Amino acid sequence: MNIKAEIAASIASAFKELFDAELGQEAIVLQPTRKDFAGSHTFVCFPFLKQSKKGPEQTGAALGEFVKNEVEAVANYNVVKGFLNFELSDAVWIEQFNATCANSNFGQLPVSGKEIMVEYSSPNTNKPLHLGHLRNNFLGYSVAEILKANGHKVSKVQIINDRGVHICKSMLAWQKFGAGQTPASSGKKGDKLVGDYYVKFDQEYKKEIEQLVADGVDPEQAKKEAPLIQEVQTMLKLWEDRDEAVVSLWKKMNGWVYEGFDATYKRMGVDFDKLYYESDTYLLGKDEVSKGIDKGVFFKKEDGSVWVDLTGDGLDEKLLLRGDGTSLYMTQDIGTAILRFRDCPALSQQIYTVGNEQEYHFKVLFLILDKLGFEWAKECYHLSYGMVDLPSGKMKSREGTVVDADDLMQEVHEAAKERTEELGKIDGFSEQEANDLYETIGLAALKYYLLKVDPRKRMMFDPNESVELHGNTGPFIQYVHARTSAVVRKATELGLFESIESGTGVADLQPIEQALIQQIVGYEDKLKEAAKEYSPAIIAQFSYELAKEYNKFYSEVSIFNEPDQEKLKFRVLLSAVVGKTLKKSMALLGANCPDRM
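That one chain, whose sequence was just given, in the form predicted in complex with the RNA:
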């Protein structure tokens, strides 16, 4: 059955028979053989020399000989230093390949019964999405897809931060300086327009501060006394009191932002199953904080502010409710988490895709939920990813170095167009088809670029590299997929394909063919690993290696000039399976694979 287990079992009995040593199955670990050596499974002998009472080479040779005789799948073995490498027979690989072909669910693991909620994006509604959101969105979307492929039921959600001081700032600025401007009248996307007023507020606010300081007011004092900031606070208060005019302005401007966001999400290719709004959850959060006081988990200070004491957990005291009774981010997050588990009682895990700058926040949040007695608190996970830097340094909204999401997607589209036209690859494409192709290529370049690095790590975003089509890039993988499609297309035209879909009858393999099968067969393990690590990078790397391997095969081995019909058909089938696998793995990254490019 499982070859790995079979070999391990055989090694165990070899130890018993040859060296009279009992080894637990767990102690015997087989690792993949490195590329430069013959074989697929490697057993490291060094740790077991005490049992064998022999040198590493002799130990390896003795074990190898024993296993080769006992396990039919093992065709040969070799020992390099203390490393025992097993080479499986072609028949085994062909059998595995045929099994893969026959498995219509290949790449989709069995239903696990687990239900997982993945939160991502979660923007503020006062400014447009930027490069940081792109990493966040692509990561969240991809992790959700990876979990689905692992058999879990997944819902994608976000918490939209649609209220608060920062929202009021853009509202106030629009009211004062907007002159009734709308997305329609200005020709701007709604989120961009609102963002402009957020910036406008900041500019005007700064002017006021400067003026006050020039008049001799203390700078710290000036920040609090500036008329604009005071008006904002008044507005926030009015909003909380459900003042009709303020609420209607709030609805209008948020509506603009949502229209803009929707367009951006659509182009990004991400989606959500359910949306949560801070304006709906912050009151629940306040309630829960009050309950926490009653339970004695939280305490109130003289000024009316509410705190939780986490010093026993090695952290500090944490504020949960301001002295004036208004809520904070934390307040709202407590409410949102509780609401989600109420909405989905079967939920077994919740994943928050949020930048690593908020690690402390989530540590505290989960701890508080635990103290409130929610059992599911330990099933909350902060998928913490690193910030995106530009070659010029950090992105700073104040310094205008933020890379806008819409602009960036347009740029990658243009770059894909330019390079595709240079190569003259669009003969026979209609204008619409060509345009779709540029979009597909550009977005794959961008997504792959952002997802191929370990999510936990801070990364450098080089605009030139992100639109690159050569090397370790999304378009390279798309290209290889298109190649496999071309092979299948030609085989279909020749009437060869239908007869071979079910499997192959070849008897022996070229080394490169065997290597390809090995790669494909390892796909589901990578899928599991990617889910365990919450890392699309593992899928990206798998895709790249498979694509590279196929290209090697493509240049080394002739497909349609092969005289042996059985071999010819096998190579077509192999191409088809590689193409399917590439398409599936790229889909997990949110990238499409065109059939021609």
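Right, the form predicted in complex with the RNA is done; let's see the coordinates for the form predicted alone.
We keep it simple here and write out only the one chain, dropping partners and molecules.
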């Protein structure tokens, strides 16, 4: 029986013996004790005063005394306004620490048999990746890694939105205004070059609208009658009809974009197990829409467009196919979802990492799939996240005001370089080693800053604040890890370091040592919580709290001036385990921890 279950069972016995009240063990919930109170496990007495017929503090004191006398692991207890906090003995924490040291799979939970697919990134091939894509990629990648650590089989995928009106806009603009420009001739990454022509289309389109309005055309009508938008609609229809020239142009420009994306993903440190393309899946979606008409799930309007009526579900009517037969994103997403479950028959769940502005879209998608008779529709989940703002304001792709992902990664690299050189932290580093360190610090700063906030919240990103070596930042945690590595290096040089698997034979602990062990052994519970909530922020907060606690330990407790050799070795070993745990937890966020900083 584990300690938590043992305490819960004792509390149940206490209610029976002290208060003559039958209380099922399942009703007894133990929470982690708050940081400002002594203890590790807390029982909240308030809901059970009816059974005890006593005040909250009297109830807590009676239960605490009973459990202390019955459960050997409990060394003491305290009651704070009805919160009963149990303090475990040093022997228990030492035993748990040694078990952690001996567990070569610590931080990797047993295989669950559950297969999960996580979609993230999913860019359009008409523009480069931007700041929003960074949060998306880091969030999707991290959730996938957290799910893996929970024992699930995980596939990381993306759907590349490689067709449609937006893609045709950049194609048409290049065709009209590009004069044969290529990535090679322009010296630009392919995704950036194509993005320039997406912006160019918007600029020229607005000029046409302004001219039509000046000629007396209604502004809304002018948007539809502008020659450029009509040419785009024609190009999209030609693409769907597989016109050779249009398809050739599409392949060429998308090829430029893919080369650019690959370079950006490599620097981000994210990867994918499988790629899906909208150009492959939209036809499957159209087929399913046709089947849905036959089943009476969808209906046609007079102009030939196809719709689904969701008013009975509290929503509205949703367009699935335009009157000219062309597809929409919803059509493509229907086809993609079906294809994925066909590719992976054992799939338990499909997770879509997409911004919260698309919440309605996914609510409709999952409802449509359910109406089409797919049981697995209930296992689809939208991992919704808030937008990222910068002090400069909101970003707009078509106006060219987005914050480019490559530029931002370079900016944090430069900020990390400046801050590290100011602090004189690169003595003994070669030029290449120093440059690699700046990149490692910069990317960890960026990833940690974007992931430490609950995914559902909108956030403000400050590049300069992200690279600080103090406070709740990635570089602070990296620095603490480097400190633990320095302790292990020095101990190794002195011949004092024993392997982590050896554990320790110390008999008593300082309060700060007990607090550190308590945090370490709670890591796997945080892993489970992060997976349940789909929240890397839980892992980020764990990493920060552990790093803070170690810094306190490092300043309060002597390591190498300790005369007791057993305690000295234990503190080195504790440092090593903290470092190992920080490295594991930060890796789940996609961040590396260097041994030297």
